[in-house]
Amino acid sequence: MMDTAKRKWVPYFFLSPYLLFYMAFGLIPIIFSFYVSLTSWDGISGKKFVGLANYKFLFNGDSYFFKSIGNTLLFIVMTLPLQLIFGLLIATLLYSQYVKWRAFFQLINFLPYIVTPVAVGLMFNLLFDWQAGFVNKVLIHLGIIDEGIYWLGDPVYARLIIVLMMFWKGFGYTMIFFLAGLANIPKDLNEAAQVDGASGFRNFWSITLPLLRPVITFIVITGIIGGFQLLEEPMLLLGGAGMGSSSAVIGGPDRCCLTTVWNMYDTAYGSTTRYGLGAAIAYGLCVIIAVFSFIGVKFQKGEQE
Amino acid sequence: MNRSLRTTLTTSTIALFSLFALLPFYIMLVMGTYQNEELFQKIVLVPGHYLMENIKTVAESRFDLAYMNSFIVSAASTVVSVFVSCFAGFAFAKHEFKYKKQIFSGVLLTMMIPGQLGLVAFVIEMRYIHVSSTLLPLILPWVANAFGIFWMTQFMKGAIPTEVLESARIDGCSDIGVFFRIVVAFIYPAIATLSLLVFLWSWNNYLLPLIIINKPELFTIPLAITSLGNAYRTDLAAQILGLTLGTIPVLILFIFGSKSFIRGLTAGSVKG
């Protein structure tokens, strides 16, 4: 390596501002957050220092923790794999020689992904509101039902909704990173397996699946820590217009879609302002997370070996 | 199959996908080009003419204000963001040094915590240090973004040749120096595709402007949608149009960046 004997402190300078933002702006905020999680503290009168009684009070019926993380899980567990199946297939047809416009595709696909998260609950709940809704009109139109339905207040449909809203949301982007890993694969590869005289189907389960393994743990580990995050879509779907106002109902029908992190919002700055509690429940989000990827990292170690 | 018939398949097949991609987005233009009344009678298919009128009731709640405000927090914070994330990327890829891999475990470890982790004691941190009634608490949690540092690091690992670097350092060529004259031009694809990533990510965070911003003049462009619902509760088709106008900025920006944004995915991100 270059000179390093006598440039010790050209890597630590590259990293500095890294280090410095992170301990003031990343690392402070967490110790410290993890002290207000032990106290009982509503931001006006002064802390009471309550040892573990908010991590307690996670267990009981009442903070919907369990609840909530149950729902962050159903989410996860029922949209990832129809956005793996979705983007790989659409990925694959997009990178086969047989398409037309690929560029185009790609683009239009992959826009619902940018779309502001707050933009796409708002969208959803306009697209399935009892009066005014697109989806309630048509089917009425095309005299499938006589009156509509109310998608958002049945917890079922409500859950399916956000499920469809999720893929919706996330097909294009599983499908870009599909196409990325598509493209790093040798074509000399699937050529040489023609050759032989593989069929497509073959050449695909043999060769470029496995080759996609490094693309699929990516998707999978991100979409599972970034579902955790849930938040703006479920809140916007389900408190539509009139969000914001004390009429929204927090979590939709018996809050069969209260994600963890709108918990924790709701419980830190929404119906109270228990700051101790909503830290311990980020707290707990995160000692679940870190259980998830501690299982992921071993799964993958051990297809490794 | 002949190869015509095979690419009409395809092509058919994936353009069906990209009509169940469009249909909200063309719904959502559609709706906001209606009277609100309207939007409750009957199927609106074709664009209405209220759009005028709409976008009257839209600017009226100063729409333009939290343009202004997301694309300052958006720009400012892909700036320090890409920045930051080159500059310990650089060290990470390029330099040897004491506890390097454990410090780099350290920054994959903070990918895997949630944003919320630190999020109540951050907003009494902004108040102390008192800047919670600004924008620069929508910035700061971007200028040490672990995500950044891990896609920049497995980018410059492939993409500079070492032998470059240590010629240009026998030639006398400083650290700084080095960085900014060589690095910089090896990892253009990966700067382009980091840049857009967090500007999206930035321009479309809502949680943390929800809790700290409380002055309508700071609102940023989720809020203000938002808040469009509140002042014009009955105006759906306002609220709707918000939403496009809210959307546009970032479309534009993937439409003349996409090019670069796929070539810098695909050309280091995800090898495993």
The other form holds:
Amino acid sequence: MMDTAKRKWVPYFFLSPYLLFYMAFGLIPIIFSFYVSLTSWDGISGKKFVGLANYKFLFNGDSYFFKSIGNTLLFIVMTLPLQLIFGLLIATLLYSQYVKWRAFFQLINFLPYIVTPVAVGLMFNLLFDWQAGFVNKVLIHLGIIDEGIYWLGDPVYARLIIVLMMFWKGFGYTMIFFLAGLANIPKDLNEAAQVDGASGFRNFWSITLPLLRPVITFIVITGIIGGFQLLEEPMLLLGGAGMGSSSAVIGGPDRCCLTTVWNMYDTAYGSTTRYGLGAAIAYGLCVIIAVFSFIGVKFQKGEQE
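Could I see the form predicted on its own next, after the form predicted in complex with its partner chain?
Just this one chain is shown here; partners and other molecules are left out.
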């Protein structure tokens, strides 16, 4: 009887280190941050319980919550299709028999993904600086423009640069998944289609693309979740130092590039120290990501059935 009771506790004993770390660094901070979202707190003075006031304030235009959600969605909608198309195109080319040095080109295309966000933000800041940027110098040298374009000072240009930056950094990630998906497609399917007289495009459209649908679904779901976590690159690109003035508007001109996580960071640790409102923004973002994840899982299950 005693041995049976001990055997029941053995798994919990070995799991206890993980459970303790999870409670200390996962569960307790989650509960505490939710409590903070119900208070007004600047991190120094005492917390004042305000109930759902912070969540109600998210619907106020001064919170920039929905503006930042809209900006983030715009970046995702503009970037994700480009990453999918170019990732699939490059993966198909590399998987074909016509490309030599396949491993070298895989590495070259994947390298941007492992570059740190800080380096990416600073690099694009230097490229598109309106006074000393490389892009303006090339365009002036070629006679396309007479004077430097203020890329980061115009909402349209600033958004396009963010999209370009996200595309450059992320298409290698999609390429790797497409390469793995292409490797799992049985070659005899394409060979049988070729024997029946199907063209290369017909093979790709009718066989390869449908069999890659689970990979595409996975990339779309993870791309949306990752896109909502966008912070470092636009913050370093437009955070003030690159705008030529330390008093530049947070989020770029007209806050056109203010992402949701950047809004949360600035509210809690940046221009204000409203920890309660920052926590409410974080939980609002959590709900949105959960909704997209739920839709993605339902869509994936529907495909499998």
